[in-house]
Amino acid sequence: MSVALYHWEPNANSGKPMLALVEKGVAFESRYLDLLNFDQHKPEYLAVNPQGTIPAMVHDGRVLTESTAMMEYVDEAFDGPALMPAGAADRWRVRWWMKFMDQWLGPSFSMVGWSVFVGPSVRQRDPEELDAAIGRIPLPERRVAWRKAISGNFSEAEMAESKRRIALGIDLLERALGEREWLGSDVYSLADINGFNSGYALPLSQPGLANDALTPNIMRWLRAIYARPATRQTWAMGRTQMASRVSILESEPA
């Protein structure tokens, strides 16, 4: 068995297959790509994934992309603790939450993150160098996103809609986690891995919406996932200040 994972920091999309592999106890070769240096658009990586998106996993010569589908592959292809519940209704709920995070709430987290972290982190570079790097991005929609992040040109309407979705998403998460210990069912699952990697920094990025007083269920859930040995091992693989943000979960409830 040979597993190589191409990834950035252990959050968002990269963090999902990283944490799933560690939870399953699967040894893998970590191939770190510096997203802020556009490693994902260099010829070496495009030979692996021509779309230039991360993460990507190579298992016995098979290239897999799309982080949520990769998590399900990891759960089914390898021995170790099951990360999907047994019941049909619980499996439906896990997949519902993963789709909600991927298609509805996650993009809003991403837009805010790109506007306050990714864009400012790279916009001080030489303009011609940046323009050339963006020109090498295979997917046109990703070129648009990078140009908006670098120039700070997310519109007021776009940002307002993202903030509205985040507020609504926090309310839905809080209510769901008041009904059960974990997000998708009564057992830890891929839904929790997916949700954590997008929402781990909510008490830092949205302190007025996510805190011990207003969202005790979310805070309990985030701390429980952060306390897992697999989570600690995964986040130790981070190399930027992005990874250090998870330390906000070390604080005790107020």
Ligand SMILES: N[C@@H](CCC(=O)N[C@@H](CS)C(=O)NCC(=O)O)C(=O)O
Given for the second form:
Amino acid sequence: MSVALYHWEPNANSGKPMLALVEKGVAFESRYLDLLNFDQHKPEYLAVNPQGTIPAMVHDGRVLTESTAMMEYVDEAFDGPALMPAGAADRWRVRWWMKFMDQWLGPSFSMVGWSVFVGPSVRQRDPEELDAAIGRIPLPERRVAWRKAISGNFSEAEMAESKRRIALGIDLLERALGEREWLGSDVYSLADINGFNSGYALPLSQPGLANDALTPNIMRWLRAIYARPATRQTWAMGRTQMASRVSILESEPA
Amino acid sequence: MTAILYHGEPNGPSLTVLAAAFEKQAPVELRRIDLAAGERHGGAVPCPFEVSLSIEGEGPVLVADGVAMADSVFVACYLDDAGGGPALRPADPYARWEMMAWCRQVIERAAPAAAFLGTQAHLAPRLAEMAEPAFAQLTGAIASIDLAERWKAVRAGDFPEAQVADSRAKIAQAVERVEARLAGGRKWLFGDFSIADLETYSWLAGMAALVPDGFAGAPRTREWLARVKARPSVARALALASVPAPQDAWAPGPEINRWG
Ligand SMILES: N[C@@H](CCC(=O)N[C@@H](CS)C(=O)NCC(=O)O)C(=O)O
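Alongside the form predicted alone that was just displayed, please also present the structure of the form predicted together with this ligand.
Let's see the whole complex now, leading with the same chain.
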């Protein structure tokens, strides 16, 4: 059996299958792609995933993409602790939260993250080189996103909308985590893995919205996930200061 | 399982869930609502945040054992997980991944495009005729600010040319994917009949008339559409229509990806 994972930092979509694999105890070959170096649009990788997005997994010669569907596969295809609850309604709720993170809240985090981290990290490079790099991106909507990130051209209206969503999303997370111990059900699941990958740095990136006083349940949840050996092991694979922001969770509850 | 399904006309997400319930022979009590009149927000349908903030926009709601569930693919997964009857997903993990990843691409790429084009063609005229107080009351009851914005854009006829073109391209791409998938004489998209057939059909059936070019060079897709339509569960769902052309019944759906 062989598993190889193409991934960037333990963060957002890359971190989802990384953490799921480590939780399951599945050894995998790590193939780190540097997103800031546009590795994900190079021909070698486009041969694996023609959409040019990370992550991608190769299990016994078969390619898998789409990080959330990939995590369900990891849970079903390998031995190890179950990462989906047993009840049908709980499974529905886990999937609901993952979609909410993937398609509504996550993209808002991304917009802010790209404008403060990704854009500034690449912006000073040679403009012609950047232009050529953007020209190699297969998905047209991603070309637009990259151009905006590099030029710092996210409109005020779209940034405001992202901020509205982040505030509301934090509120919903706090509510849900006030009702049960974990996000989707009473057991640790893929919803928690998914949510942690979007939210691990919240107390640092949104200190006015996520903190011990305002969102004690979110803080309890983030710390509980960070305390898991699999999470430590996964975040130790990070190479940038983005992933090392996770150390904020070493703080004691206020 | 005692369940109530609040559903709209058999098109889009309502069709997926209705037909999935019939496939599974789930004991579900059906209650029709007019999604295109905003009836999901009127107070009769349970509306916890998982429903009011559903990414799918206006879709059916299944209430089972006190839990109100939205998002058609996951409601169909619920019916598959909870009930007997034939499986609606492949058993093999890799085939199941293929089906779920396929549905994700339909949800994220084809569905917003279909809802955009469908509401432009069929809902915009109806909303434009509404009196302002009635429309304000309708949107005022919608908890999701971004969903309410989509309703307002439909009424205002705000369909930017670039998004129309992009949506037409996304429908054509979805048909291309179906056509490629059906190569080699496949009857259904993933082995046995599955949620992927339902979800893909439900969003594409109404597009044949709106994006005819997209379907022109796709004979396998046209045959498959006819096959899905004739499937007893789908035929039974379509027979519930209260309008002559349910494939033209559209309400504001998922938003067009604002990130990429
Ligand atoms: N739906 C895909 C999205 C993957 C995705 O967008 N990944 C991001 C990183 S989190 C990416 O590759 N961005 C780089 C780019 O678009 O160039 C999934 O869940 O795997």
